[in-house]
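Quick heads-up: it's one chain on its own, the form predicted on its own, in structure tokens.
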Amino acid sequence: MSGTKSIARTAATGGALDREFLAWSTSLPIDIRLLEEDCRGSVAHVQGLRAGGLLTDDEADTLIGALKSLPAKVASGEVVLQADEEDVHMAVESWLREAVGDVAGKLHTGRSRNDQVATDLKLWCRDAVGRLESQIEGVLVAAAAWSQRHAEVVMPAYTHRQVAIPTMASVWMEAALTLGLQRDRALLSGVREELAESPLGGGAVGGTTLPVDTSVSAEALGFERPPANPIDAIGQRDHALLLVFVCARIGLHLGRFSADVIELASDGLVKLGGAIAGGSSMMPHKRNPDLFELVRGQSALRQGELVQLMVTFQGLGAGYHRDLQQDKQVLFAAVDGVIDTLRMIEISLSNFEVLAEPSMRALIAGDAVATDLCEGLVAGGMAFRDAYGRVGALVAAQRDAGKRLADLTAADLEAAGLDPALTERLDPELAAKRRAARFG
């Protein structure tokens, strides 16, 4: 089969590239999502080089102006790229070349695709950061909104999947989604210090001799400092794998809220609007928890992608190596997906509500004043173990009669050996209402 030339090829190199071979393993339609980033990059390059004195202000001009004027150009529609390139770099270079001639020849001085794929994917790791802090604020606004909405609503609290404790719904609601998207948002931080180093100026594993100023190509592209040592700067991705473990946990997180909704919709404790609920194709009263079933079903895949970029580098030695393509993939999946995931749970906030009258029967059925009443005897100088086999004897003693303990009186209390006013401690509410201003 006849090969195909590139500009990243020479007579050493062993001539032109099967053309099967190519088209397998070119990532073009993968990293031409970093365009952006790879003409931004380029451009502070150019910098640093006519900074060095290695290209004059015209040359320093011409390239610029050129890869500036590139997204827009593509995205259009008025320049496609080379589809027959290893990758979007090497695609950038060929129509730079058809663009400005003999100068694009000089772009490439002192810098290799691995320093230019390292410091592409900084800058979209850097990017994502920001548009993950975002959603996450966004979830964030509408979870207090939420709370706000349902602040007098008391629900069940659950352990082992069955009605344990009252609770109140915002309470619920900081723990099943908002802490844990807090402390996600945190984390996210240590991703940006693990962004501070700009790896331009790295090279192919070992820098260059040529006086290409760094520390100008890092400051123009908002980098703290350049590359400190250049086989790291080129073959670390622990950015990448932080990332991918924040928007794993990201995910468990959402997966985990997403159980909660479905398990309260299942137990008709939860109402959900008809704008995120799906339909049965053949029973016409269904009303599905679909969203929150997607979103746990994303929470998975999220895991995977983890795994997946821990194998990828599992093994690898210092440096570059072209097993470093592969992660681009995943991480694109793993922001996207969480992303998107964000999004639908922040649409979901304000298409859901805990039923009052319904948590409040489950509340009843289920003795979830059992742990108040205990605690009502302990209070009153009575031993821990002792309360929890009274208050356990009048749970049989209520159920065998067909009652609850919601349903006992003062002068049922009293009949027991017990003080009427334990009463107080059969509310429901004001039991959620107590624990909740413990935490206040």
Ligand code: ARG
Second form
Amino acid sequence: MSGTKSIARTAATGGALDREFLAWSTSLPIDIRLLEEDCRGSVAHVQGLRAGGLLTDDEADTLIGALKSLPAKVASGEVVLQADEEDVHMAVESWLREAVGDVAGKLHTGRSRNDQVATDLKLWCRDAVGRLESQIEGVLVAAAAWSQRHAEVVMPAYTHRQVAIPTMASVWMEAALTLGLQRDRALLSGVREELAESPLGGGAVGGTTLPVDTSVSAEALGFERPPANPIDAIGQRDHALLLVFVCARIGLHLGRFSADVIELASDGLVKLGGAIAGGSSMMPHKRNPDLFELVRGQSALRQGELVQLMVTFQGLGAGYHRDLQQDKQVLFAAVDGVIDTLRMIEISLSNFEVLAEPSMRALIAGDAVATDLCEGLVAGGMAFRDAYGRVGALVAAQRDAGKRLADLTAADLEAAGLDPALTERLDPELAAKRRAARFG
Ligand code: ARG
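Could the form predicted together with this ligand be given as well, to go with the form predicted on its own?
To see the whole picture, the full complex is given below, headed by that same chain.
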């Protein structure tokens, strides 16, 4: 049998792993991304070992110096970690043994890959939360500039994809994009709260009897406290689940915004800048909303990742199971995907406009002021249902005559027995501003 012997195997484990099984099961190609976190976690653990009297100052300094130097060495290509290791944790320990000799054998004192990987993942999640927050901020700033540019633009609000009521473009932007993203950002603070506890000290599942000072390692890594329960510390991934849920919800919000832009562009109310528009290889006239279609498509991937993670965790008992290894690729894909799509939406916001003239035409053609006229009658003392019926009849009569509500003159209103001053209610711009003022 061809096989390979690793540092985490003993006579009791039963010899070397089959090479093909190792190559299939290793997480190194994925968790190499945790190299920096892994070294940082190990440095903190060394500090905990030294504080607990389990390492001399010299030993600790040797280990810390080597561990701190590794990420840059790997990045520059000076060190290539062994590919035939089960994961980044073992690849680092094997390298350390080469680099500093026997003292490397003390690093894993009172520690397991189970609390190690849980720690790395929490550190990665913390960084991801920060990156997501700043990319959301980038979108919010771009959206504010978009709304500024469109401060005077009036457009239709839709129900059932039919023109409903005049609104301001800035009100649409808030509803379609920014308010949802602000709520997502607030949810990220909830993820931060779930990252407060250090897993280091949980060991394999039962902690350790050795005097490792886990408050030292927790503090060195910026955690608020050491683990309260070793089984929970190494086996729970609630923070990752919540983070992937936030990614899925951001995906949903960006997908919804994209769907709106795609439909507005198809209605001729939105003009896409050439910088973000797709062309056709055959039809020379096309200007397609590719960016928004791709972002909407990415939203589907985010929902899938949430399901993947939930299904991975469901049915697992407390503690560590190798199934958990698969959480990383899902988590990385969700965070990478959502950061990239947020950036694309940020770019899009300086590359599309809602067009005032076609929007006004759509408002007029869609009789969007019907409810405003109705409310004008109510303000003059008419019961709502009566006003509703009167305006409905006016809409029908105008349409029969090939006209719209906005074509009504003061004389037409008077002839219908209504107050001629109600022409003021037929202006979509006034209607949109009056409504927006209520929510200012
Ligand atoms: N590669 C593993 C993971 O990513 C590390 C933990 C392995 N622990 C173990 N007991 N085999 O989850």
